[in-house]
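Only one chain is shown below, in structure tokens, and it's the form predicted alone.
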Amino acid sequence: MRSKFRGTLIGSAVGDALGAPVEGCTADEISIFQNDIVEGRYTDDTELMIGVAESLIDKRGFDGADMAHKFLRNYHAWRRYGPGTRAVLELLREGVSWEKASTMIFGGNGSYGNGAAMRIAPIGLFYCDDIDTLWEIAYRASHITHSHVLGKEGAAIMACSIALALRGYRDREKMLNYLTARTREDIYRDKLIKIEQLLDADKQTVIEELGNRETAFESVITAIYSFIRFDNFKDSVSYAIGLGGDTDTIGAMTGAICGAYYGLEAIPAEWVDALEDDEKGKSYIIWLADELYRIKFGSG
């Protein structure tokens, strides 16, 4: 299990940093040197998942004013962070709160991004026993920067995929059942019901049908479908990055739920080994996964 913690963490670290150097390119483009798309640099996606897991540790479970504020101290803009987040974190820092500063952007709409879905790793690993609250907490740390339900739904949808690959949920029927009766919002059920229509289908009607954009419903299922088609880390995250688009996050999302399943050693180490590892690099997520398992399990 503390296996499958590290590789929740590292695996989206990994696809995120291998998705990175490609993102906005079409899968076409992707295709002619995907070979060569190995680069360390974690993105905001990394960024953000770190500042939820350090807020889950230090606070032991969910604190949504702690939770911004880690997300403050840590941001880097070089990151390339979403004009919407970026809007919030400005809002947080002049001292609007946590539970309102999302819902001063886009005309009140709120985003809904996958901004909150690309971070939420830690949570469905916090609280892989226990779906209700996990639904619940995905919701609330979501609002930090994401108030639209669109954009809350996949985190949860998100975290919930992740808590059940770590608890051995590979068969494909029996998870995407799980997930449809869990769904609240329709434009995210139909989809998770065209994944078993799809699993042969060519990338490009994969793209129509699912999505590669960074709206949450253009890019949960996608991740979910990237770890269901393939039975390996590798070929999952390979191809959730090369659909194009969105590389990076929909790269994270689909090494989070691989991850969850296989443990950190199904990761190839020529991934692992170029990630990273300064400051809150490798090393240190590689931590925050151990600090996880231990306040969850009790165990050193």
Second form
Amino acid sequence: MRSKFRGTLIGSAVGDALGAPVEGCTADEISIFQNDIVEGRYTDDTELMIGVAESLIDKRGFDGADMAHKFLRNYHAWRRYGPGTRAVLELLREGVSWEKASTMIFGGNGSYGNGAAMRIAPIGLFYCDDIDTLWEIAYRASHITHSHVLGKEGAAIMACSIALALRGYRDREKMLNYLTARTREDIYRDKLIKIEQLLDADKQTVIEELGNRETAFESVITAIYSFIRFDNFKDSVSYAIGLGGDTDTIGAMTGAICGAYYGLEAIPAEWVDALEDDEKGKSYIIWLADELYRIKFGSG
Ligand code: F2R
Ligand code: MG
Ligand code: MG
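Can you swap the form predicted alone for the form predicted in complex with ligand F2R?
To see the whole picture, the full complex is given below, headed by that same chain.
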């Protein structure tokens, strides 16, 4: 189980770093994508995920004000944040409360970007044995930057997928049935139902049906699909990135689910080796995973 905790967070960071250099490219443009070329720098996806894990560890559970503070403390604009999240972080810096800031963007509608889903992995780990609580906490943690229900729902589905993968759900039908029954929003349910018919589909069809963009409803189900379509970490994450579009984020979300299922040892060593290891790099991310595990299971 500890290897799965590590695999989830490192899998997410590796998927992010692998996809980052080609973020925004089309599938055709990256058809020459080579698995062994890795810059190793992670982006906003991982920087925010680190903040989620740090806050859960410090507070032994969810605390919105503290998590928002961790996001601000870790923020480096050069890691390429989404415009909505950048605006919310500015509002938080100006002293707007974490409950209010996210409701002030996109004309008061809030964001349905995938920025909440891409960072949610630690919540999938921490609340893996209580899906009702996991769903509720995923919504509350998303609200710090993403107040639109579709942004929150995408994050809850992602957290739930990680918990199911951790618990060994890979039987396609079982996992999809669970998520479909749980999902409250039609746009996600409809895409989950499509997965079964798309298992042999070509890339263009998958992009058209499931999406590869930076909105949550055009990326979260794509990551679940990439996990389900293959039987190992490398093929799933390579495929997800090869779809083009929001490659770092779909790579990160696929990597998190795969890491939760297969564990750290299943991630290609050359990918883990290439991941940055500065102040909050690979070693620190492994430490965060171990702390989450220790708090959750009281050992190790
Ligand atoms: N920022 C990036 N990538 C851009 C790369 C910059 C540049 N082109 C370069 O090459 O360097 N990636 C990161 O942002 C994504 C996560 O975004 P997040 O945090 O959800 O931000 P935001 O702005 O809230 O939402 C993303 C977009 O979704 C659309 N959108 C969301 N809510 C909307 C609403 N209510 N109405 C209309 N549109 C809405 C907007 O287009 C948002 O900008 C990840 O890819 C991460 O890696
Ligand atoms: Mg990013
Ligand atoms: Mg991205």
